[in-house]
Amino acid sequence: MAAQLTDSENAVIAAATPRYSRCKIEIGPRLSPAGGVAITGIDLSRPLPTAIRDRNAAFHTHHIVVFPQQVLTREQQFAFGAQFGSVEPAAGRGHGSKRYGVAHIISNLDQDGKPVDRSALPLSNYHWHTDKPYYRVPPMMTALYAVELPPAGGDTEFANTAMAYAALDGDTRRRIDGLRVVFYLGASAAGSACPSDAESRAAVAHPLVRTHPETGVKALYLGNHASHILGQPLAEGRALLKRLLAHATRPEFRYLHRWRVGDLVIWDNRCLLHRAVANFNLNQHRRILHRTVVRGTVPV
C-alpha cells in the first residue's frame, strides 16, 4: 500500500502551488531490500513543493527515488537538480558536443547517430562505478531521465555499499577503516600498470570507508575509477579493492531498475555503485538518457 502525504502536507502543497491541488502525491513501498522507492503524482517540470523537497527522508532512507511519467526538457531537468544543490557543468566540452549544456546525453550512439556496442571498453558505464569519484568534491546525487529505450532491457543496476560495509566482519571493518583510495579517470583502463606521472598528478585520494554527511552511516567507496590503496603496494591494494568490490556487488545488495520512457531516477552516490546492464542488442537498438549530477562535499 502506497504511503500518502498527510492532509496538512497536501494542504500546504495545494495552497502554495495550485497545479498540485488536483494531484495525489504518493510514496510507494520500498522497491527492494537494497533500496529504491517511487513517488508518483508530481510534475517535475515545475518547482518542487516545499513539502516534497524537504522530505529528504525518502532519499536518505531509500537512496534511489523513481519519478515515473515525467516530460522534461534538458533545461527543466537542470532546474530540478538545481533545487538540491550546485549542478556540475560538463567540464571541457564545447558547444558542438552532444554533452555540452544543461544535461549530459548518455547514449550508445556513435557520431553518426548509429547504435554501437561499447560495453566492453574499460571506461564504459557498464562497469560498477560511482559518478566522478576522481573529483576532489565528487557529486552527491545523480539524476537520470529516460528519453529513448530499447524494446526490452537497457536496465540500470545499483549496489548498496552501506549494506555491504555493515555485512563485513568486524576484523575486516577495523582493517579497512582509515584507508584511502586513489581515484583517477582512466584507472580501469590502466590494468595492472602503475599510474603515469600525468595520472598521478590528476589523482585524488578519498576514504575507502566514507561517512554519509547527512545520516552518519558508513559505506564503502570504490568502483571502476579506483586505482589503488594509498600507502600499500600496488598489487596488494588492488587485490583488496577487487575483493571488496565483489563483496559490495553481491545479489543481496542490489536493486535492478527496469526503465520506462519518462522515468527520472535520482540516486545517492555517497552510498551506491551503479552500472548500465548490457542486456539488449547495443548494435541495433538506441538507448538515450539525460544526466545531471549535483555537487556534494569532500568525503570523510
Contents of the next structure:
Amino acid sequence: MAAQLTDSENAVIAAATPRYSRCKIEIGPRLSPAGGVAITGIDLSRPLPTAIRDRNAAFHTHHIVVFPQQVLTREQQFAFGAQFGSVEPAAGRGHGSKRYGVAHIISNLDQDGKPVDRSALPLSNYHWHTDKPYYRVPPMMTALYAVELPPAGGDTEFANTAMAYAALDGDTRRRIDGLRVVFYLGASAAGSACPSDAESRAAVAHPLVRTHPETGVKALYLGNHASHILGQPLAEGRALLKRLLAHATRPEFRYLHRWRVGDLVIWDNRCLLHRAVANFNLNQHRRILHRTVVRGTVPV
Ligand code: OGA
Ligand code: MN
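Taking the form predicted alone as the starting point, write out the structure of the form predicted in complex with ligand OGA.
Expanding to the full complex; the earlier chain stays at the top.
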C-alpha cells in the first residue's frame, strides 16, 4: 500500500492548492484486488507539488488513480499530463481539436453532435486494449476526465496484466518469455488476413512479456492492435494471443470504474488493459470525456 502523505507534504500541497486549503490529501483504500485507488483533497488545475509528482507511489502501487471532483479546462488537463512527460498530440478524426496544448475529446457523438453507437467497430475503445501499442515508444499513462455521462453505465474496465502474468503456470511463462508481438493500427480489423505492405512497414514488435521500467514487475503486453507473434505462423501466434487475452481479462484481474462527472482517472498502460463498456444506450445518451496520453519508453 502507498503510504499516507506526511504532514509536511500535506502542508506544501495545501499551500499550493488554495481551493483545498482546508483539506488533507487522502489516499483511500485499494478499490479492488486488481488495482485502483482514489486520492481526494488535491486540485489538479494547479501544479503538483514535486514530492507527489516524483514519488508517484500511488500510481505504481495501484496502477489506476482516481481524482474525484476535479474542475479542469482542456488546457489545464494537458498541463497536468505534461508534468509526467511528453503529451501525445491528438491523432485521428473527431477528437475535437488538432490544436496541441489541449486535452482532446472522446465521445460517442457524430459530426452533428448526435449520439451514435460505434462500439462494435474493430478499432473502437470498447475492445480490450492498451493505448497506442503500435507506437515504437508507446504511452505510459493515459488521463481521462469525465465531462458528460449517460444516466447509468458508460463504465471503463481495466485488467491487470501483471497479475495475469504472475498467475500463468511455469511452462507457459517459459514458453512466452522472449516472444515478441507485432502490433499495427488495423490489426483488429484484419481478421485472418495478412498485414498489407504498408501495414507491415508501419508495424512494430514489442516484448509479449514486458518489464515495468519503474517497478521491475513483468506483465503481458497484448490486446487489440496485436496482430501475431514475430517469427511464428500468423494463425499460431493469433491463437496464442487469443488464449492469453482470455486469461488476462479473467474477472479476478479486473477493476470496473463507474464514473462520476469530475473524475480524472490516470492509468498505467504498461501493466493494464482497458476498455469502455457498452452498458448504456449509445444511440441515445451522450458520453464525453477529455483525454491526455503521456509518452513512455521503449518496452523491454
Ligand atoms: C481511451 C479509452 C475508454 C473509455 O480513451 O483510451 O480507451 O471508457 N477510453 O472511454
Ligand atoms: Mn484506450
